[in-house]
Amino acid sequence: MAGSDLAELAKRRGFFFGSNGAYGGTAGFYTFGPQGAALKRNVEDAWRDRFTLKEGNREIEAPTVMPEAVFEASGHLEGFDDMLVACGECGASHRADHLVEDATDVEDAEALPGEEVEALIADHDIACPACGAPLSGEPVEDFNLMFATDIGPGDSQPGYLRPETAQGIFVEFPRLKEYARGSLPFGITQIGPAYRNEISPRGGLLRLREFTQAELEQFIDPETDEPPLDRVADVAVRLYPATAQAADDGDYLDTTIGEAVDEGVIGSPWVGYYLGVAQEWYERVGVDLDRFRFRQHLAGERAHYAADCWDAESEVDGDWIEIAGFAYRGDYDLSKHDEYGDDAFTVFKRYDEPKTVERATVDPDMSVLGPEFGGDAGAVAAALETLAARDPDAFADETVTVEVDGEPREVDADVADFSVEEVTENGEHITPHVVEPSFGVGRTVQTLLAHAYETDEVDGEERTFLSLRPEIAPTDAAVFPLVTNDERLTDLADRVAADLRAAGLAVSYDDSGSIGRRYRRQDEVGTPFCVTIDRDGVEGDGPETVTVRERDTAAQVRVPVDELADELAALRSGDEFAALRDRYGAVATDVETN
């Protein structure tokens, strides 16, 4: 299946298409049509079911615009950049690392320093994709990906559209920990839009300027909290470790989660746990596991906050694309917000029994510090307190020196009034560590469509169909009256469609064209079951019946109308069509192409 085939189907059948076409289009923005919006919503619901409900986590919805101070604390102002090279001839800007990857055997140019990327551009005579002019000699520069905005009128507060949903969770941690009663571990999820001003959007839903993320932030005590690894220890996974990527003969490692954690291939048991959960979830929603792997980040491509990171990658149209990331973020995020913010980003960890400890303290004489240091007196006192906790021996001499705003300040030891006291402590404040599974919803949608795209032959005709899982498919069932000139059939079809919708199923009603063409239309959008109302189902003395056709095999069974909603709901929840066929028996019909 070529990428152009999927793109054409996606546009024609209403899955997704470029936005603002009436005004020439806007690169990096896509609209989900009726089929795509339903598919995307089902993916999100399946993710929420697995990573929020079944894990016992809680979900929030934070604003998408946040003040500049948030991103100064998080490091995004300084470290959220891509490599940009601008054409000196036409002025077009391009992702330098992407150009190198397209023109060379280098797979992860993003991990290379800018100078090395510049050299590769020159060595391989890489030209501007827009005009063909050589890019050799053009500088490769960092380009910050965040969209800037103003919050309020006049002397407004600078802000940014969030580049990830995670910061909305981290910023609200002081309140969220209260909802968790200050008890670790606990997890917070969020599904929503994020924004990155991509240099050169491409690949349909793969690299957008506005996209949807589904993220979980798992807050843990690194000393005591362990994941329930036994639940996924036997899950088989295909890993692509950093060592294998660096080796000339490196290959995949087919193993289990338990073995990979035990052998240190996956450094964090928490990351290993969520790789196992994700593997099972991807299988559930319909990712082809023969075209799926977990790849470990190389040292040069890890995010500024990540101690270790693995990507879930799928093969789409011959390329491996990242569809999720799993990072051990340590205490980076909460420590940064604790440093910059006005609230406490720690939790109180109560000891099993109180402890008596020695604590170094100071009680500076402000009547001396005030006249001597003026407005800096408070900062000097705070610096003395910090020094006492960090290095009590510094107060052994007659004077002690602290640094305030880069300047040394000398204080007499008796003015600092240093002492060591015995105190009883019931616990301590700790900064939790964070484990983050982060899923790209749009990329998952595109993967599912690519992996579900099939062609075969039915009744001598080639057909295209999407073999989507019933749970994920945009429409649960389609209802057809076999003909429209028989009121018995149309009346029953209307009633069946209404009853199925009342039961919570997404139903399409189609009475246009031959039954075969109607089947083909539903096959192409992935509708798993088609319900046909024919004369055999309304004639005779028995209960009214309909035929239920399964998309992938085109097999049909006849089901009583009164049992139809329950049977379809069971199929959507995971029951096999073969079991339905065993209960009711397959029927041979002549309506496939009638």
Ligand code: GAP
Given for the second form:
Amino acid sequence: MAGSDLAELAKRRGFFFGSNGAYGGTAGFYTFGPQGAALKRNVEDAWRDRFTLKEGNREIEAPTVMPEAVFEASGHLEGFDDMLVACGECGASHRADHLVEDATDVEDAEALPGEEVEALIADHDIACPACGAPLSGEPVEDFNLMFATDIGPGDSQPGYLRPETAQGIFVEFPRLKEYARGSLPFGITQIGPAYRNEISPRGGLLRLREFTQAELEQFIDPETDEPPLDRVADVAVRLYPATAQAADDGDYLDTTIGEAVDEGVIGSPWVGYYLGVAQEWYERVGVDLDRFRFRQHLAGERAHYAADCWDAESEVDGDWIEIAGFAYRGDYDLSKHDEYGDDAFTVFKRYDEPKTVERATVDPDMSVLGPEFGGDAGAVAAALETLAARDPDAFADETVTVEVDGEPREVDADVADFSVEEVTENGEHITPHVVEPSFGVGRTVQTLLAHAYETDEVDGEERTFLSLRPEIAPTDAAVFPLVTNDERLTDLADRVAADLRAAGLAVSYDDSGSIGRRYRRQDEVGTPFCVTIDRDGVEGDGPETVTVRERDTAAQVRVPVDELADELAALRSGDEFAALRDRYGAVATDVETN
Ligand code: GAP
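Switching from the form predicted alone: structure of the form predicted together with glycyl-adenosine-5'-phosphate (GAP)?
First the chain shown before, then all remaining chains and molecules of the complex.
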């Protein structure tokens, strides 16, 4: 299947298409049509089911616009850049690292300094993909990917569209920890839009300027909290570790999650746990595991916050694309917000038994410090307190020196009144670590479509069909009256469609054209089951029946109308069609036209 086939089908059948076409189109923005929006929603629901509900996590929904201070703290203002090279001839902008990777053997140009990328562009005579002019000599610059905005009129506050949903979770940690009653571990999820002003959006849903993320922030105590690794220990995975990528003859490591964690290939058991959960989930929603791997980030490739990171990658159109990232973010995010924000981004960790500890304190004589240091007396007292906690030995001599505003201030030890007292502590404040599985929903949708796209021959005709899992398919079932000139059939078809909709199923009704054409239309949008109302089903004394045809095999069974909604709901939840065939028996294809 060529990528263009899928793009054509996606547009023609209403999965997705470039936005704002009437105004010339806007690169990097896509609209999901009726089929695509339903497919995307089903993917999100399946993700929510697995990563929120089944894990016992909680979901939130935070604003997409956040004030500048958040991104100063998070590091995005300073370091969320891509390498840009602009063509001196036509003005087109390009990702310099991608041009270098396409034209040379370099696999990770993003990790190189800008000057080296400039040199590679010159050495390899790399030209502008838009107009062909040489790019040699053009500067490679850092381009911050965040969309800036103003919050409010007049003296407005600078703000940014969030580049990841994660920050909406981190900034609310002081409140979220209360909902978790201050107890670790706990996980918070969020599904929603993120925005990045990508230099070169491309590949349909693969690199957009507005896209949907499904993220989980798992807050843990790194000293004591362990994941339930045994649940996924036997999951067989294909890993592509950093060492294998760096070696000339490096190969995949086919192993299990349990072994990879035991042998330290995956450094964090929490990351290992979520890789296992993720692979099971990807299989459930229909990713072809023969076209799937986990690739570890190379050291220079890791985001500014990540201590270790693995990507889930799928093969689409011959390229490997990152569909999710699994990062061990350590205490980076919460420490930063603790430093920059007003609230405490820590939790109180209660000891099993209270501990008696020695604590160094000072009780400076302000009647001496006041006259001596004037307006700085309070700062000197505070500096003495900090020094006592950090370095009690500093008070061993007759005088002690502290720094205030870069100036040394000398104080008599007697005046500081240093002492060590025994105190009982019930616990301590710790900064939780964060493990983050972060999924791109659009990239998952594009992968599912690419992996489901199939062609074969039915009744001597070539057909294209999407072999989407019933749980994910945009439409659960299509209902067809075999002919429209027999009221017994059209009335029953109307009733069946209404009953199925009332049972919560997404139903399409089609009474136009030959039955074969109607099947093809549904096959192309991945509808897993077509229900046909024919004469055999309404004639005779028995209960009314309909035929149910399965998309991939085109096999049919005849099912009583009264049992249809339950049977289709069970198929949607994962029951096999073969079981239905065993129960009701297969019937021959019934083709008739108006
Ligand atoms: N909070 C971590 C984070 O945002 P990321 O690797 O930058 O990590 C996570 O993004 C996922 O979001 C990626 O694996 C990818 O699936 C998706 N993603 C990132 N940038 C994207 C873009 N420009 N267009 C579509 N999806 C994107």
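Just so we're on the same page, rigid core means the largest C-alpha set that superposes within 1.5 Å between forms. Residue numbers count along the first chain shown, from 1. Remember, it's a predicted structure, so these values are computed and weren't measured experimentally.
Visitor: Give the turn angle of the smaller rigid part between these two forms in degrees.
Guide: Here the smaller part turns by 9 degrees.
Visitor: Align on the rigid core first, then pass along the CA displacement of Ala396 between these two forms in angstrom.
Guide: Shift of Ala396 at C-alpha, rigid core superposed: 3.1 Å.
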